[in-house]
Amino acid sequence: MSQSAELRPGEQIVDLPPAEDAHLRYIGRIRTPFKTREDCPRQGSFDGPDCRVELIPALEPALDGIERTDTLELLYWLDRSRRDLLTQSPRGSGELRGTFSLRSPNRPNPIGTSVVRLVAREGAVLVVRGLDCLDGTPLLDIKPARCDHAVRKRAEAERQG
């Protein structure tokens, strides 16, 4: 999507200075089924198609011990997002939000998340369950998600006490 796309009724833009003050580097791009956004699921599910989160070769020992967790958090950059949309109206919805109440990837900085299922590695390259973003988008982190280090730790504690 582009800053020349089509604006819904009562949406506001706003006309921001060129970003200069942060310096991301992709690790990789994603390979989804999906690949405009109307067939994007409204967000990822553990049981949804099989995506691929291919690294940059160099990067492969960054994943070793990767298989530990079953849930991972990938970052991503939203690239074919609108960067200057102050309030939208949700597909469908009718209703005007602020762009920062709303989980929409049009935003000043298109970040998208998810927490998907890892399914197996196969050298620089995940095979995951749970995404919600175009084909060929840009990776930006990978981490273990947080409430898979919490299930863990709790499962832990119970055993031992």
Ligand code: SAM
The other form holds:
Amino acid sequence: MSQSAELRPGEQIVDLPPAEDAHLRYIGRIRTPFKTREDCPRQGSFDGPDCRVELIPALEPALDGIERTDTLELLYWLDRSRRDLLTQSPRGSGELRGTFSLRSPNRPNPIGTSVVRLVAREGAVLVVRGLDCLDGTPLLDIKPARCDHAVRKRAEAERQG
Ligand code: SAM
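I've shown you the form predicted on its own. Could you give me the structure of the form predicted together with the ligand?
Every component of the complex follows; first up is the chain already shown.
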């Protein structure tokens, strides 16, 4: 979105063809205490603050069974990112790296992912810990975390001997 964010020395940009439409829908908004990039951690941690994942009310039935897992993977749209950077200088280090070798929010499709701990469900709202996004970030998807699934499967196999 904000192509005007300042470039660091040596960073390259690209003029891409118009976007095809993937028919993505924002399925909710993420409420965090992080109002500016400076407030945001670079990656979330389970020790971080409670954040609220506010799903569109019509989608509430799609949360059925969510409490069966305590770790979730969230996908969100980093809506205040640049989308034209080919190379970037992480934290202004001077070293230039290709966008796809980084987890920078600035990328052609600025999708962020975090594994979060589910603290509580309040109807269509999930209270989670482990996020690193700005307040109001649009939500794209919610899935049980892969590691949680793998741990459960292993525990189940062990139980069955
Ligand atoms: N955990 C995600 C991942 O690995 O895909 C995102 C990592 S990215 C390094 C996190 C940083 O993106 C934050 O520290 C903040 O500077 C920035 N950020 C957070 N929310 C954003 C938003 N809505 N738009 C643009 N940048 C955002």
